[in-house]
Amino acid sequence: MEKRLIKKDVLAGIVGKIAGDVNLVAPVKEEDNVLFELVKDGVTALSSYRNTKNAPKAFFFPRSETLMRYTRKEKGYEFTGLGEDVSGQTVIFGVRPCDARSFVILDLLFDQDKYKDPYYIEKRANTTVVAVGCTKPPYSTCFCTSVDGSPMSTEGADVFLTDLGESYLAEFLTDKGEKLLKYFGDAKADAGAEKKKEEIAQAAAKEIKKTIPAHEIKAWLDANFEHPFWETVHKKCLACGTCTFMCPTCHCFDIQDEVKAADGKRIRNWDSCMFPLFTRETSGHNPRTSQKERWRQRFMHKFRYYVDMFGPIACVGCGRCVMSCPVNIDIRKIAEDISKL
C-alpha cells in the first residue's frame, strides 16, 4: 500500500487537477448547506466541513434513474436504449467513513450473488472515492462505533486522507486508488506520520460519547414483533420520509413508466417504507396500515432483517436521521428504549 505526505496548502489544487481529467463529485457550499454535488467551472470543493446533509448513495443509486428508452410500434414496441450514460471515471472526494462504509453495505445488496443491478454495478466501477477521516466526530448525533464502524474507518475507501495538522496522510488503499497516485506527489509517508494517526484514530473514538446497543437488540427483536412498544414509537411520526432520503443505506425504490405519444422510458425513483402507499396492493389491500407498522419495518430491516440477509446493521450511524426528523424522532433512543424491556 503507497502512503503520502502531502502539504494542506496544495490539497485543492490536487483536487483541482483531478477535476480537469475526470466527473469530480465533492463536498461544496450551498446556501446554508454542504452537498455533494458533481463540481463545474467556478466552483469551489470544500476541504474543511463537518459532513454533508445528503448522502453521496445518490451517485451511485439515484434518486430519479432513466433505465431504459422504448417507442410503440405498429405491433408492440421497440427498445431504443438504455439510460443514462455512466461510461466516464468519477472520484467522490471528501466522503466522510461513515458514507464511505455506506458503501460496502450497499454493495451486498445491489451487487450480491443472485440478483445484480448493472446501474449500480457500472456505477461503482467507474467511481474512485477518496474519503476523509474524521479527527473528531462531526456532531453530536454520531454513533458510528456503536454499528461497527468508527471515524477513521478506511472501509469502502480507495484512498484515504487523514488530517494530521500541517499537512495530510494519504494512504492508497486499492488499485483504482493507486491509478490518483500521480496527482499526489512523491513525498512518502514516514512511521512518524503512521503513528500519529494511531493516535489521532485513538482520540477520535473516545470522542464519540453516544452508544447504542445495536447488536444486542436483536434478539428481543426476533421474539417481540408483537409487543406493545411498537404502539409508542411512531406516535409522532408524519410519514414525511425524510429519515429515509437522508440515510446512507436506505435503498427502497419505485419503478413507472413515462409515456409521451409513442415514446416512453422506465424510471427508477426513491421510494420509502415510511409512505403509506409503499405497501399498497392493486387490489386496495394494505398489509402495513398505519405509521405502527411502518415504523416497526424500518427500524427491524436495518438492526434484524440486512444482519439476517447479509451480516452487517444497515445503519452506519451518521446521525442524518436524527438530525433531520422535523417531530425529534430519534433512532438512538428507540435502541435503548428496547434494551431495557
The other form holds:
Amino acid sequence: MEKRLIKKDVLAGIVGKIAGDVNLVAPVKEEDNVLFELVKDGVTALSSYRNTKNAPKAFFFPRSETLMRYTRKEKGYEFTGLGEDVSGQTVIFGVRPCDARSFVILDLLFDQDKYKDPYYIEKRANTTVVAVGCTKPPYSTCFCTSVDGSPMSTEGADVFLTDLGESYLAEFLTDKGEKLLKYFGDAKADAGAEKKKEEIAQAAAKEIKKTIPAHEIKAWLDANFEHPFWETVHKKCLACGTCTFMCPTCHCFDIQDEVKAADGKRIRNWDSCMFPLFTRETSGHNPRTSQKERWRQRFMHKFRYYVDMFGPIACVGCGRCVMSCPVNIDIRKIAEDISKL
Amino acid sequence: MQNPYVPIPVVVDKIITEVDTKDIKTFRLAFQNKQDEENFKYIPGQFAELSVFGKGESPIGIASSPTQKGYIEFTVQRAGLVTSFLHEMEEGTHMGVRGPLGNSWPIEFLEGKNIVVVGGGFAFTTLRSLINYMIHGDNRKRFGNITVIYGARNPGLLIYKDELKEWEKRDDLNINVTVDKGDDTWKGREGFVPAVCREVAPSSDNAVAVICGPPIMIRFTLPVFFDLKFSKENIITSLEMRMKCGIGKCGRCNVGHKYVCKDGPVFSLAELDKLTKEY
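For comparison with the form predicted alone, provide the form predicted together with its partner chain.
The next block holds the full complex; its first chain is the one shown before.
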C-alpha cells in the first residue's frame, strides 16, 4: 500500500486539480447546511466540516434516476435507450468512515450474483472514494463503534486521509485509489506518521461515548416479531419518511413512468417503508396496516433481516436519523429499550 | 452486464376473455425476437412483470406451460392502472415482459409423487401452468396420480373453460370442478372448495397438495388437508405481494428476510411457518 504525507495547506490545491480532471463530489456549504454536491466552478470544497446533512449514497443511487427511455410508435411504445450516461469518472472527496462503510453494505444488495443492478454498479465502478477519518468524532449522536465501524475505519475507502495536525497521512488502499497518487506528491509517509495515526485512531474511538447493543438484540428480534413493545415504538411517528431519506443504507425505491407527448421515461425514485402506500396492494389489502408494522419493518430490516440476508447490520451509526427526526424518535433508544426487555 | 430492468419486447398475439364479467382476460404474448424466446426459459409457478410503457408494470404469474412453444400467456384481472390498460389493448399491440422471475413450483420435489392441485377463482393461473406441464406427453410419467379440485363462485367465473372440458375427457387426470352456486345450465358439482376437498378426500400417501386461492378459501381448505394427514412440508402455496423491481432490491415484498419476488412466490407451509406473519 502506498502512503503519502501532505502538508495541510496543499490539500485544497490537490482537490482543485482533481476537480479539473474528473467529476468531483465534495462537501460544500449550502446555506446553513453542509451537503455533498458536484463541485462546479466557483464553489469551494470544504476541508473542515463535521459531516454532511445528506448521505453520499445519492451519487450511486440517486433520489430520482431514469432507468430507460421510450417513444410512442404506431403499435405502442418502444424502448429507445437507457437513462443518463454515467460513464464519466468521479471522485467523492471527504466521505466520513461511516458513510464509506454504507457503500460496502449497499454493494451486497445491488451487486448480488444473480441480479445485478447495472445503474448502481456502473457508477460505483467509476467512482473513487476518498474518505477522511474522524480524528474528532463530530457529533454526540455518533455510534459507529456499536455497528462494526469506527471513526477511523477504512472500509469502503479507496484513499483514506488522516489529519495528523500539521499534515495529512494519505493511504492509497485500492487500485482505484492508487490512480490518484499523482495528485498527492512524493513525500512518503514515515513510521512516525503511522504511529501517530494509530494513537489518533485509538483516542477517536474512545471519543464515541454512545454505544448501543446492536448485535445483542438480534436474538430478541428473531423471537419477538409479535411483542407488546412494538405497540410503543411508533406512537409519535408522523410517517414523514425523513429517517429513511437521510439514511446512508436505506435503499427502497419505487418505479414510475412519465410521459410527455410521444416520449416517456421510466424512473426510479427513493421510496420509504414508512409510507402506507409502500405495501398497499391494488385490492386494498395492506400487509402493514399501521405505523406499528412499518416501524417494526424498518427496525427489523436493519438489525435482523439484513443480517440474515447479507451479514452486516444495515446501519452505520451516522446518527442522521436521530438528528433529523422531527419528533425525536431515537433508533439508539429503541435498541437499548429492547435490550432491557 | 445484463440489465434486469429492461423489458423484453413482445407483441399481443391473442386476447381471450375468460369470464362472463369480462374482467379477467388471458393475453397470449409472442416474442418480437427469436433469441428472446429461446432465452426465456421458465418453470411453472414463476411470474413476470408485464410492462406497459407510460403506465408501469404489474407482476403476473405465467399461465402457460413451458411445454407450449412460441408464446407465453398471462391471465389478468382488471384492477389497477396497468391491468386496466392491458384490458383496453387490442391484438397486435407491442408491450414488454420482464422475467421469468421468482422461484417455481418445486418440480423435482413433486416428481414421483401423487399431486393434488387445489385452486379457487382467479388464482388458478400458475396451477394451470403446472397441470399442463405435468400432463404433457413428455412429462406425465414423471408424476403419480394427479387430482385437480377447482372452484369458482359461479359457472361464468370459471377460467379456462374449454381446457377444463378437455381435461375432463382424459383418463390420467382426476378433475373436480365446482361452483359455489350453479345456474340453470350448470350440470356439474356445487359446493365450496374446502367441502369438495373433504368429499374427494385425496390420500396423503406419497402426495403433495399445491393450493392457490383467495385467503378465505385457503383458511378453510388447509384444515381439510391437515385432517387428511398432509404434512406442512407437503402443502405448497404461492404468495402475492405488492412488487416493483421483481429482483429483490426495491424492498417492499419481504416477509421477514425473504423477498417474495426473489425467494418466492412459492413456499411450503413448513417454510411459511418459519417466516414472520406479515402478508
